[in-house]
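Just the one chain here, laid out as structure tokens, in the form predicted alone.
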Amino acid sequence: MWYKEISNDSDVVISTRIRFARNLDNYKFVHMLNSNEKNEVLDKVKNAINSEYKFLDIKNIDETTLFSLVEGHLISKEFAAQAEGAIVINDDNRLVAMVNEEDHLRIQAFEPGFNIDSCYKNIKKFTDSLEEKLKFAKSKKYGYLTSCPTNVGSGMRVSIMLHLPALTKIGVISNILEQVTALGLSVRGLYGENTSAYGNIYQISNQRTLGLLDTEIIDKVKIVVTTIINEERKARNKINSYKLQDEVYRAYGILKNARILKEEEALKLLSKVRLGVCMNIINEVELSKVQQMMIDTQSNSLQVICKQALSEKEEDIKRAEYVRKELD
């Protein structure tokens, strides 16, 4: 899975996600069709794609997978709750489409780190592929058309999700991100709007999509993302002390030896190690296998991972048995 490569910036940003809004002509936003249009509209998506990517009926995929899914961020909680939706997705994860989410396409394009024109080149291709065949509801005067007026215009978000503890720590987390909503720019929690920054983790992307052009969307993101990375590290050098080494070796010890962990808790300490691997204070773990637990100790992705239903309280055990495994 791409989310456990390390790649540009990493020992800062997550991943960087790029998605598209895009709705067929001559056919109602999605919360307006009935039954028979929205398969509709699921008939012609599957019929526009190419054999490099596969077409998962929403319908044949169990609760589960379906919100394992939403833990690795690939598609949204209100999507796992559709009853008639699809899944585009190609071998590495890396392009996913939700076909009838809030827009009858919702595609994004992921890449592992700070990699913003990898994932444009990456999403260009496949939807340039599918306006081959489908037509798009779109007009001269504003763009592309979206059920959410936020999104008309060019239609693209650009969502860059990054780990800032030594900014939460030296106490300028909040000025930090209030500056970046004045710049235009939205900060959401591990799991978007309305969500909090569990582990220190927060998704930063353009708020205006109208009257823009997808480069100058790109270039602020990429301005103001680059401004945050430089100011993480600086603050990371501030805290670099013996108390911090203490309080990462002290996380890292409980992850190798608890018998219970809850999710949130696994989460907290996971992203106390991935600083002190980043800051090189712990070389015990590689980085790779950090994001991959941050991941994998989630409710779901773990019950997929034991092939089994869970009780909370197995589950708190199997996440602690899976952890220390892992770090063994």
Contents of the next structure:
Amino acid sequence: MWYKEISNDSDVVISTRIRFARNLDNYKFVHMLNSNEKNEVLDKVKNAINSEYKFLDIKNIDETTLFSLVEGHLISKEFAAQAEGAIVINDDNRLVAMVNEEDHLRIQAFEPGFNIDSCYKNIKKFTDSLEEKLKFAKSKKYGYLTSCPTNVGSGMRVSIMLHLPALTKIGVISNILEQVTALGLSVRGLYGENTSAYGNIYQISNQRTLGLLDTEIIDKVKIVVTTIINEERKARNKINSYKLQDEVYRAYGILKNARILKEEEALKLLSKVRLGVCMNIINEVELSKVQQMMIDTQSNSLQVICKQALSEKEEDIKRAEYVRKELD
Amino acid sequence: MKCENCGVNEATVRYYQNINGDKKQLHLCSDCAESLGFTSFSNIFSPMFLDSKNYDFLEEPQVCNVCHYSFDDYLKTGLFGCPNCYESFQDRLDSLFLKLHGKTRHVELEKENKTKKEVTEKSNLSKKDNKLDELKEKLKALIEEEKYEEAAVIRDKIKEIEGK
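Could you output the structure for the form predicted in complex with its partner chain, given that the previous block was the form predicted alone?
Everything in the complex follows now, all chains and molecules, and the chain you saw is the first one.
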């Protein structure tokens, strides 16, 4: 899967995602459709995709697997929780579309690291091929018409997932995030509440979609994210010390030896180890492995790997077991 | 009741005055009220609502003619009902989009507008119109945001251009 790969700026950027919102012409938006109409939309999309892609009705996917996709950030929580819909997905999960989420189509392309251009190329190719067969709702005045007017126009959302432990540690993160917001981009902490995000993982996306060329949106995100990457690297140089090395190795030590590991604790420790690996403090473990564990130690993903349903207590024991095995 | 001033026409305007507790009430016909200068009070607010035609949409609830979704429904859910809603609610979209996106039109049209502007650069008239449309849009948005002071500045600019 792509999230195990290491790519451009992987020391700071975990992944890049681009999402297009599209709707079929002549259909009401999803929340206004009855079951029959929803099925018609599913059929139309199913018939429009080629054999490269799998079409999975979410009725046929068990809940744990579905929520493991949420943990991998491939589909939204709201989508996994609803009864109807389908997922269009390719072999390496680089392209994942949700059918009948808030819009008829939420098409997403993913890349590891900071790779907006290849993401855009992939999503454009897939969406163009669909548009040859399906008529999307579009107006001259407003561009692509979406269920929620916050997406109208390009329907495009570019999201970059960043690991910013050093900026967090030196205490400038909220200042930086405020500035990013002032520039018209939105920021959120990925785990925990916004103000007390744990794991030091943040997602930055464009907010505006109307009256802008795709390339203008992309350029803006590129400039802002590049600046943040550089700031994070500078901050990492500043905090490099014996104390930090101790912190990293302690985190590694716990992960390697713990018998019970809670989900939140695992992520916090992995965040420290990730920093250590990227700063060459620690060489015992590969970055791709850390990246993989950050996804796989989450509750549903872990149960998919263990191929069994687990109680909370069992889960914490299995998590510790899994991490020990991976670090062995 | 007849007008207390001319005593001929039916009184349609009631005027109250209260100066230091000295209360006075006058019943006037609209002609007399105007000639006595009383109607100018309602004009205090009128510059804010430059063109009442623009506010017709406030009177009746707007419903999409395809999916019967209303603008109130949108305010509750944050979602539109169908692609046609964008057509049905277009009177209200410019100010909404200005807030959400800082722009009101899809980029393809914006580009067209730009080229159009370049083509007609020599023609002062259309240039004026463009500017005027832009200002009127801005004014509408500002009023909706209740930024009346800024709105007044724009209103004066519009008057100035229209006057030329």
